[in-house]
Each structure stands twice: as structure tokens, then as C-alpha cells.
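Single chain ahead, written as C-alpha cells, the form predicted alone.
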Amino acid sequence: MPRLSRFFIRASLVYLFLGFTFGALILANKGILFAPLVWALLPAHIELMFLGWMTQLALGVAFWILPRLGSSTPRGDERWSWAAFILVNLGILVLVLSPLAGIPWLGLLARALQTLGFAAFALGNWQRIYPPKFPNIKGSI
């Protein structure tokens, strides 16, 4: 398994293991009311949930099992992928943490950042799916 591989899954299974957290805590406060402010983790509990595990999951699964190319790179050029990670991390944790920094433009800063993040991968590994077709060249019949 590629090294990008190992860490968008291990980054998936923190987010995972903090979205159950902040999950729990929610349903414990539904149950017997300890802290009203509890609540207010619900956004960051889907984001973390979301975009978090599923999603980063989901994408270093496709970076390990989507086709290789017949090069000495096989995954193509990696670094779009790994510009990926970063931003799609960094946009999760902007979104979390946006509401204790009060400033309202934070959320579509994340949002934005992710965006850019998942463009990103897609042109990373765009040749992979679709092959370059050279319409000039005629193989042998």
C-alpha cells in the first residue's frame, strides 16, 4: 500500500475515533442533560464524520487501488495527491475550530480549502482513470 495511502486512511481513522467522541457526548447530553453547550459540537461531529472519515477513507482507497500507469511513476506525478491531503486536512480542521475563533468568513475559507484539495486529487489521478489517447498513432492490425 503507498505511503499517501496510509496516511489518508490513518488520518481517517483519527477523525473517526473524534467523531464517535464528540457523537457520544452529544447522545450522553440528550439522555441526562450535564452541558447544554454540547450542542454545539454537532457541526464539527459531522464534519469529522463526513468529510473526515468517509471521505478521506474513500480517497486513499482510490489512490491505492485505481490503475497504474506503465512508467517508472506508476501513481503519475503524487504530488497533486499530497497537496490534497494537506488540504483537505486543513480544511477539516479550519471548519472545526472556526467556531471558537468567532470570525464568520472561516467557514468558507474550509470550504474552499477542501475544494481545492479534492480538484486536486482529481487532477492527480485523472490519467489513471482516463489514459492521454494519441489519435496520430496506429498500432499494427
Contents of the next structure:
Amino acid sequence: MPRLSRFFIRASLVYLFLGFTFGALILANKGILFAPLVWALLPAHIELMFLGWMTQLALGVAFWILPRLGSSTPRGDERWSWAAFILVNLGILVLVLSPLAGIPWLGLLARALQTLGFAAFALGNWQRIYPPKFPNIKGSI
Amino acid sequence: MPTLTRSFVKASLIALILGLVAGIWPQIPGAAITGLFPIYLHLLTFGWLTQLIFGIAIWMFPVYSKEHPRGPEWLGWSIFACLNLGLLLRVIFEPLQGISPSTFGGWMLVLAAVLQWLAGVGFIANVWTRVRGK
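Now that the form predicted alone has been shown, please provide the structure of the form predicted together with the partner chain.
Time for the whole complex; same chain goes first.
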């Protein structure tokens, strides 16, 4: 498993832990009301589960198992994917922490960072999405 | 495909069908139930997607050890049991609490929350050391 995939997957597991913890607190609070403020964790719970856990795990596994390019750079120009890792995680952290800062444009900044991050990943791995090549068969299968 | 993964995948397919049924229910005139929308969301995102990921990851990630390639067997089955028991309790008691709230139902939701959290922690414990290079 390449180093960047390990970073993506381990980060997704950290978000899984945080997202599950927030979700468990919200559900338990629904059952036995102990802290109404727990509901404020709902946007962070959604963000951590969808982007932090599921999407980031998908990026990490995709970077690992997508077909490699037959060159000295089998996973293309990795700088794009490293940029994706940094931008996506910065975006998630800014979005989750923005309610604490109380600055309205932080949410916009977070979404912009995430969008740039996913776009960077798509650009960096676009060429790796190709059909299998068999020397005796012309065209794609 | 190991037995544990087959169980995860089959349970995830059942959750998918139940989630879709929970999505049909509120569309029936006069049949809407409070608390059904979170059930619909969690059957799809937790019961279906997350459970499918858990099953496939336990199967496909780099091996844990020669003796236990997919980690300790008891841990895998504990994750499966906690996830599905926690989800089942939630599916039963969340709408019930919407219709007729009770202390017992409330505590069942607390138990559901703890079980689902344990499933997540168990999964992280299983795969954390398996996320590695060659």
C-alpha cells in the first residue's frame, strides 16, 4: 500500500472514530436527554462521516488500486494527490471547527478547499482510468 | 470470500432493502411516522454503505499476520454483532420513541448508540495496523 494511501486511510479512520463518537452522543441524547447542546454536533457528524470517512477512504483505496502507468511514475504525478490530501483535510477541519470561530465565510472557504482537493485528485489520477490492454486484441474490452 | 465478509455483505444488502422500504413508507398518504427519516438515512449510510466497507476492508486489506490474516476472529464477529444489534435496536426504538416515549425505549437507544460506537472502535482496532506498506 503506497504511503499516500496509508495517510488517506488512517485519516479516514480518525474521522470514523470522531464521527461515530459524535453520532453515538446524539443518539444517546435522543434516548435519555443529558445535554441539549449535543445537537450542535450534528453538522460535524454528517461532515465527518460523508467526506472524512467514506469519501476519503475511497480516495485512499483508489490511489492504491487504480491501474498503474507503465513508467517511472506508476501513479502519475503524485503531487496532485498529495495536494488533494492536504486540501480535503484542511477543508474538513475548517468546516468542523468554523462554528467555534463564528466567522461566517469560513464555511465558504472550507467548501472551496474541499472542491479544489477533489478536483486535484481527479486531475492527478485521470490518466490511470484506462481499459485493460492485451497485445493480441485491438481496441478496449 | 471468508464467512465473516459474506455475513457483512449479506447483512448490508438486507439493510439496503430495509432502508429503501423505510423510504417508501412516508410516501404512503397518512402513514408518516416521526423518527422514520433518521432510520432511513442510517439504514442506507450505516447499515448498507459502512457495513459493506467494513466487510470488504476486513477481507481485502493487507493481512494482519500469517496465523490470523484478517485479525482476531472474535474481534471481527464482535464488530458484526455490535453493528447489527445496535442498528436493529435503533430501527425498533427510534420510531417507537416518536409514537410513545418511554424510559425503557430511551435506554434502548443509549444501548444502540454504545453498540454502534463499539462496532466502529472494533473496526479501527482491526484495520489500523493492517494499513501499511509491503
